[in-house]
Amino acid sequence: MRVAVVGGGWAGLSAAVTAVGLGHDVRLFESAAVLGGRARSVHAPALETDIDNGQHILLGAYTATLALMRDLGLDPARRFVRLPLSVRSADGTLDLRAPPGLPAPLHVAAGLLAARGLSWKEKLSALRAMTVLRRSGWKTPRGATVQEWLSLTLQPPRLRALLWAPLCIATLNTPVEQACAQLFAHVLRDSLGASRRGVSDMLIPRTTLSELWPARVEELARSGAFGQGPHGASSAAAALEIHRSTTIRRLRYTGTGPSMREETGGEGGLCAGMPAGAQRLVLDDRPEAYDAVLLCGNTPSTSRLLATLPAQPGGDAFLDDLRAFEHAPIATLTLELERSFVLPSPMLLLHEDRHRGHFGQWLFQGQDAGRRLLHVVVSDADALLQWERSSAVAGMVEQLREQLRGHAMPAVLQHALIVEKRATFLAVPDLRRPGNRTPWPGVWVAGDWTDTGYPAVLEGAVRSGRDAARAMHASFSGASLGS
């Protein structure tokens, strides 16, 4: 079958690789010049090098991403710095590290009890909150925010500010007063509450995000390797063709296509399949027609494309759900120092003071061989955008110098500030997140915003792309989604 994937981010690439592996002929269309979507590399002229458009970390629990990398012939152990569970502040006021040798989840409890910078009351309060979550099956009160959950579990104000709020903003990219407690519980379950020690490890890329694995997909597609079967392709006709710098603006039905199994049910009882003789899909005015289209962009671009199709029962409600998503910017400041500078840990917590322009929340060591790059991450960066750019940069440099106590940071030679204005969606309670099926025959969606059980994280994007391709394949073949 011929399949079109619109969007070359992590969801789209995952969908394309999965669809090819299931034997389909796939064309992928990406509007940008570089694959990776909101997790890609860009050239920074001021630094004369490529940097990521935002710093990302993964967890050992991100099984779909790690499996995909292995399927592409990549060794995750060589591409990540594996950091055992650790929350360390740049100024030394907090140092929580899981000790070696203990099994999960005892390693977290031991790390909390041995943590520097927390009082015994704060340590026991944190342990109590985790114990309550575990006993509840990682369920929180319906509709609760993280702030409400922190109040219900009697977390002291200083502990909230020092530990819980930074963890919430880092994982959900949403302030505690707005963030969904249930999604936060899912993150805690797979990190602090992990049942196997390795899955709570933090994985920090050694390469740029484009080099991590998206470039490998393009390399294999260019060489025709996907059509040769080493990645599970079940048909000699399976192939992947990638079109970058190509924006798709319209979908339409035309002609008649091969029979697909008509399938109802799933999320909201939506029709997932195409009946015999159903029309095929065309992108813009391109001559080729597709048996299925997987839309793998963000919610605004996905809703715009779906709105170009004829009305379907349930379509208006589906579009209303997509339009209800609110987005938040993430900013990343990369600093080039005059000489090598090694942080005490590859990832450090920063304390915010927005009135002073201290917007940085996390500090990362750069991947450059000379150890001269540092990355400062600001999630929920609306407040930063209200500042004049040079003043905001100066404030964050001042923040680093103050908080890196005992570590004399070298002079800053150059900098690059990248802002992704729609980097993430606000993970608020009761947000209606669709599954992969849509009311439009032959059209599926994928992205970190679908109902993955995770907030807007890379693993969610990879899982969503994989699951959308599997659902599409099952509708063609009548196969079980688990096959």
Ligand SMILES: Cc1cc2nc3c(=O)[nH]c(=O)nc-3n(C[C@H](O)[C@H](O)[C@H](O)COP(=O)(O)OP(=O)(O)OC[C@H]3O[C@@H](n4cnc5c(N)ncnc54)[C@H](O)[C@@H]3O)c2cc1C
The other form holds:
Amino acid sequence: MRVAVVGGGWAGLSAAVTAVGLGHDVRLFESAAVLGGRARSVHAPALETDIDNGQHILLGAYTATLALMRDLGLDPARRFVRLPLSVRSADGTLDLRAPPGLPAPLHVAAGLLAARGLSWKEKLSALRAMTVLRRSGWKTPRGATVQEWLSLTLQPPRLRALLWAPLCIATLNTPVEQACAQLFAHVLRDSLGASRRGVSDMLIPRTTLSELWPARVEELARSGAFGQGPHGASSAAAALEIHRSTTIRRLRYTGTGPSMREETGGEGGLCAGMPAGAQRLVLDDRPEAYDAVLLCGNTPSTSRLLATLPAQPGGDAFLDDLRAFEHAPIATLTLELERSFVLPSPMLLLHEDRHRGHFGQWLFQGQDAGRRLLHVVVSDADALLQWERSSAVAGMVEQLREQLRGHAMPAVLQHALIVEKRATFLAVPDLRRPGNRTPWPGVWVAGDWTDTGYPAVLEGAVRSGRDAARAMHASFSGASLGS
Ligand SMILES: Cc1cc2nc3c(=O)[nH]c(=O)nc-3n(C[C@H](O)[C@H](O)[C@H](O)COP(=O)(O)OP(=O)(O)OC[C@H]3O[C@@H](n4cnc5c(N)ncnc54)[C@H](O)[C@@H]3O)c2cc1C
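So the form predicted alone is up there; where is the form predicted in complex with the named molecule?
Expanding to the full complex; the earlier chain stays at the top.
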């Protein structure tokens, strides 16, 4: 079958690799010149190097992403710095580290009890909240915000400010007053509540994000390796062709689709999701027609493309759900220092004070060979955008100097401030997140915004792409869906 994937972010690439692995002939179209979507590399002229569109971390719990990397012949152990779970502040006032040697989940409980910077009351409150969550099967009251959940579990104000609010903003890119408690509970399940130690480990990429695995997909596609079987391809027709710098603006149906009897040797002709006599799809004015299209852009792009197709029963409600998503920005400030500077930990918590322009929330050691790059991450970055850029940068440099007191940070030579305005969707309660199927025959959707059970994260994108390709395949072959 001929399959088009629109979007070369982690969801689209995961969909394309899965589809080609299932034996399909796949074309992927990406607007940008570089693959990876929001998790891509960009050139920073001021720094004369490539950096990421924003610092990302993964978790040991990101099993689909790690499995995909292994399938592509990459060794995750070499591609990430693996850190045991820790929350350490740059100024040393908070230090929570899972001690070595203890099994999960005891390692987190022991880390919390031994944490520096929290009172006994705060430690016990945090443990109680985690215990209640675990016992409830990681379920929170329906429609509750994180703020409401924190009140319900009697979390003291200082603990909220010091631990829960920074964790919520960092993982959901949504402030506690608005954030969905249920999604936060899923994040806590996979981090603080992990049932195996490695699952809660934090993984920091050693390479740029585009090099991490998207570049490998392109390399295998170019060499024709996907058609040769090592990635599970079951058909000689399997191939992946990637078209970068190509924006798709319109979809339309044309002609009649292939009989599934011809394609699969099965009994019943076209099957679920594809009515008999189904049409094939054409993208813009391209000459070729596709049996299936997987739309893997963000919600605005996906709803725009779906709206170019003829109306379908249920289509308006589907589009309304997509249009209801709101987004929040993330900013990343990269600093180039005069000389090498090694942080006490590759990732440190910063105390925020927006009135003083101290917007930084997390500080990361750059993975450059010279150890001269630092990355400061600001989630929920609307307040920063109100500031003049140079003042905001000066404020954050001042913040680092104050909070890294005692570590003598070298002079800053250059900087790059990257703001991704639609970094993630706002993870509010009761958001209706669609699955991979759409009311339009032959069209599936994937992306971190689909109903993955995760907030907008890389693992959600990878799972969504994989599941969309599997659903598409099952729909055409009549096969039942794997997990
Ligand atoms: C600054 C920042 C920091 C983040 N930090 C983390 C983190 O630490 N950990 C984590 O897990 N997640 C993090 N995330 C979230 C993570 O980056 C996203 O969840 C993930 O990249 C989403 O992937 P996606 O494929 O669903 O969407 P996208 O990455 O948005 O990919 C969609 C792609 O489709 C393309 N496209 C859209 N429309 C068309 C069209 N019509 N034609 C052709 N191409 C089209 C776009 O150009 C884009 O490349 C962060 C995000 C940002 C921005």
